[in-house]
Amino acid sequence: MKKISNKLINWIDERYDLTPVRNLLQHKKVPMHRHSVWYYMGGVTLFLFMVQLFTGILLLLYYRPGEDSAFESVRFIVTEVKFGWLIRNVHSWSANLLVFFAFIHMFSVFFSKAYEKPRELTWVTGFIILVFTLAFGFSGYLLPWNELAFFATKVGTDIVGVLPLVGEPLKVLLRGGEDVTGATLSRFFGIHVAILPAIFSFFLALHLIFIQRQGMHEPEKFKNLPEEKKKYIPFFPDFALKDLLLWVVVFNILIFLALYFPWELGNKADAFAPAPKGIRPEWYFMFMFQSLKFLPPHLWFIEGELFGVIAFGLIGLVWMLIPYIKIKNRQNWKYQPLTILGVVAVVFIFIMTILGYIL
């Protein structure tokens, strides 16, 4: 077997010159320090995206978009297709874990200041990937065409519609008309399986290229150590094998969740039925949803909901441009202004999410 693999590698090497790949595998090092565990969060996020891609393709073999066929096709998958229920549960849970680890990865990069020069574009592309990950969640939520997804999508697109000038046209574009109908389902299906994967893959490729070119970020304390005290491990095979081991752990957690906490299909969407009580978005949108609920009907001269949507948009833009924002550090402060800002953001998201479920 080894001889066959060596011959295959030599055959490819003669034609495409694998020297750059060998150099990368042989010379890339990963710094080891007490915060090294956060290096693995990006790899877990990438793994969950691959799970999403694989299970999504399998579901696509049986899923039929359409107002009269979407719900029935999903029910067929979970009741008639062998292991179809497992594939759907894995797809649903991996989507949630993908968002969870993407947030962890983003905040770990923020608090370790890995966004600073020369990694500004790595941060920007990572933030864009997070935004498109959320868009995946929003567009995919409607595809089973069940009751909760129908009304949650209606609420979500109504929020888009409050934007000045572009809000109403954008809402009509997303819905394929004035109301959430089968046309909306077709739009969301196309966005979910074609448009978003293409854009996401482009930015993911850029993000990975930037990381490979610049290597792993070294914290300031690690940089200031004498060279003889700095510890590194080879990326391949040492770091790669540890990364793979964590993937196996995450996969086992994913299978456990899929087996013991199945994703309910619910009832088929009915546009003429009253909205069920307790309509909520997915947990990763809950902090925004709950924040909008706390706003008064009017703030100064604009509607409260519009104020909240604009505020979240501006906050997201500022967050994306964090590497280019220069705030003078305070020498007598234990925690610097940007670190405090990050802590406030985490606490705010956590509290608003909890309140969204208990109120």
Given for the second form:
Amino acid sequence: MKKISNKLINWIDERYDLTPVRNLLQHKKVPMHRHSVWYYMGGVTLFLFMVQLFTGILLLLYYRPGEDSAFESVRFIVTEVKFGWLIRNVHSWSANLLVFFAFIHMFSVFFSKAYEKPRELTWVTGFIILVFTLAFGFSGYLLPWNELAFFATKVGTDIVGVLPLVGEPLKVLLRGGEDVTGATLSRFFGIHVAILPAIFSFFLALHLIFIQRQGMHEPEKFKNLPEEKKKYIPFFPDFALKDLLLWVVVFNILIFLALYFPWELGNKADAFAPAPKGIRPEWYFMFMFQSLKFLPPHLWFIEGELFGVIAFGLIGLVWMLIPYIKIKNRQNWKYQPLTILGVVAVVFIFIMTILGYIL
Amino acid sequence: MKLDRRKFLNMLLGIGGIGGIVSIIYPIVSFLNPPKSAEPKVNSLKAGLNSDFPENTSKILKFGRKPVILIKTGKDQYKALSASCTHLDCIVQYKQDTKQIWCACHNGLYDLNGRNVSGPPPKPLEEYDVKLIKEEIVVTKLG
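If the one shown is the form predicted on its own, what is the structure of the form predicted together with the partner chain?
First the chain shown before, then all remaining chains and molecules of the complex.
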């Protein structure tokens, strides 16, 4: 067996020269320190993305977009198709865990300042991936065509409409018409299964290539240690195996959640029924949703909604460009301004999310 | 002389290139923009018999493609308002206990005249005219 694989590798090596791959596998190393645990978060996110890809393709075999078929086909998947309920639950749960780990990954990178030179573009591509992840969540939420999804999409796309000038055309473009209808569903389906995967894969590939080229980030404290005190483990096989072990753990948690907390399908969307009580977006949009709720109809001279949308847009832009923002670090400051900003962001998201569920 | 010729050709190539790109992008953008479907023009709608409609209840009517909420406020008394919340387009409902119109999405409240009373709605709900013609409820667009 080993002989055959060696032969195969030699065959390829002779033709395509595998030196770069061999170098990477042999020389890549991972620093070991108190905060090494955060190195695993990106890997977990990547793993969950692969689960999404796989279960998504499976669901695609039975799902039929359309006002008269979407809800029915999802019901068919969860009631008739063998293990259809499992595949759908795994897809829904994995989506949620994916967003969760992506956020953890982002904040751990933020607080360890791993975005600093030379890794600015890794941060920027990571942020773009996160935005597309949220777009995946938003577009996928509508696909079962149930009440909650219908109104969440109405609200979500209507918010786009408050933007001056471009808002209205953009809303029509997203909805495929004036209102949320079957045309919107077709569009979201196309976006969810074709457009987003294509763009997402491109930025994900860039993100991963950047990481492989530059190696793991070392925190300030670790970098300042004398050479002999720096501990590393080889990426291959040590770190990769640990990664794999964690993936197995996460996979088990995922299956547990999918088995014991099935995702409800709810009632079919009806364009002429009042919005049901307790309507809310997915939890990862909750903090924005709740903030918009707190805004009065008018703020100074602009509409409250518009103010909220512009504010979140600007904050997002600043967040993406964090690596390029230089604030002089004074010696007498106990905490750096950016760290405080990060803490404020986390606390804000946390409180708003909780308020969204209890109010 | 030679350089000028090159410049000239590059310019031609550039203009041609831009034209080429535009001729590709324009159809794509137009394709993405959905065609306007002919909106069925509805000016009035029969909404059933007065005697079949219990007091202090409501129903949502399909007024063309727009939802309209019809509320029976008292004996032979009706109110008809646009059912699309002016905040973010959710469909409102009638609250029987407080006799108000409520949007579940962001807790917007309107009174029975469609005036936005509290919560985020920026504008009142558009009002429709209701007449009883021989026991039949007829809802008509105003203006």
